[in-house]
Amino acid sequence: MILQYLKYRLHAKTRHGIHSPFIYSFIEEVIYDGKTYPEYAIIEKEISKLKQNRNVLEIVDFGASGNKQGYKTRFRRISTIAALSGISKRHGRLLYRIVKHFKPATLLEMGTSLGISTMYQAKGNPDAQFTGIEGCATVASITRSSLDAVGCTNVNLIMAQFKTALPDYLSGLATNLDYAFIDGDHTYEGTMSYFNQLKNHVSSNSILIFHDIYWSEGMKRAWEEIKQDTEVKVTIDLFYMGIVFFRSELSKQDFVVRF
């Protein structure tokens, strides 16, 4: 990980030397973006609660960590969960910022564990229909609590593996997917399967993203394969996620941008 963030830093860019004038702009807008937004004292003073919880809760994964079973349970305090798990406040306000920005209306987040990420991204737009999917009933409903706590009553939650959960979830969406945070199952197979599954229910203006794209070799494979298809029409590496467009007026690109 060290090395490849090397490698990162190396090639990343800033704005400048962006010659696509809706990259450039999404990166001085939105990136690079200082505000202090108010959802962020709110959001945060929650994550604060989570991370001095000493409750435990039985854990059942799911994701890459499981054993051949496919699964594996474990007892963790919410504050280890909250402190190791959750998405960091940093990466927590630029999802924040990218759905205040592009004001998708259909929303899924996929691994939305005690709820961190997610409420950053159901307070950028609170008139969304969102939707997260996490595979562990314990910990779902200490995310229900959160969000309610910070005022999200768009949300709706899942509680069901997302092999089960994502076909029938599209298969239900009246309308394109405007939005989705992949985050959960870290494994090549399943990142592949859900890219796949995904891009047959987005638009144009879709926005899909990776989280952890350098975690794992699968990972990383899975990346290079996503910026490879033909649907993609631009990509952005930020090293701990990377964001996908469709943009049908945009020509093919990946940019690495500094973050």
Ligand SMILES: C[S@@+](CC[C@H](N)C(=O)[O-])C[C@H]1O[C@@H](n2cnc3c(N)ncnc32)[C@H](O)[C@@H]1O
The other form holds:
Amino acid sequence: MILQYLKYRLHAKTRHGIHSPFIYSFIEEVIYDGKTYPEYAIIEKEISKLKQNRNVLEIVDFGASGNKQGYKTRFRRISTIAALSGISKRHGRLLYRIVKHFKPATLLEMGTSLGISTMYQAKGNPDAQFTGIEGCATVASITRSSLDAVGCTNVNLIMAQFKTALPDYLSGLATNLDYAFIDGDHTYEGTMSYFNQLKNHVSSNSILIFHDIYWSEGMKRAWEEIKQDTEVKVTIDLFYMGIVFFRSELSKQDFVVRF
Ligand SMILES: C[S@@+](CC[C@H](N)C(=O)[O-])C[C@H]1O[C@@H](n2cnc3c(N)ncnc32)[C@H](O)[C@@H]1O
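Moving on from the form predicted alone, please list the structure of the form predicted in complex with this ligand.
And the full complex, kicking off with our chain again.
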């Protein structure tokens, strides 16, 4: 990860030297937007409460650290889950700005955990139809109260595994999917399977964001394949997350952007 990060820093560009007006303004107005939005304080007050909550939950992990049965259970404090699984403030704020900027009407988050990233994205567009999928029911029960506490009433939480919940959700969509944040099951097989399913429901304006693209060899391989997919137009590598655009007016290009 350290070597990979150094390689990223060496190759990463700022907005200077980027010729595409769409990408230039996305970097300038969204990625590098340093304003302090009032929503940040509301969300981060709730995150502080989660980080101080010492109650213990029995969690079931269906992701990359699951065992041969496909899952692993363990006991964890809510404070530990919030610290280890929750998105960082910097990246959460970026998700908020991306949603606020593009105003996607239909949003999906795969892997909501305690809802830290969910709060940032839901606050970005309170009018959106937002669906979150989380496999661990004990964790998801806490998520609902955090979302309600910050007024994110537009989020519908589905407590189920991706392998069943994703096809069900996609087949029930009345419109295209405008936006998805994928932050669970960090395996090559899982990531490629979700990408291929999501791809069938996107439009030219849709955005997919993959978290932890350098987390493992499997995630790196998946990110390489996603970048090369013929339907993908522009990808932006921010090291901790990779952003995928399908916009038909753009020519195929991969940007590594310093963040
Ligand atoms: C890294 S955490 C998500 C953190 C969250 N996005 C945040 O930033 O606050 C990943 C979550 O995905 C869930 N998950 C992993 N694999 C899953 C699967 N196959 N089906 C359903 N949920 C899964 C885990 O239970 C875990 O809560």
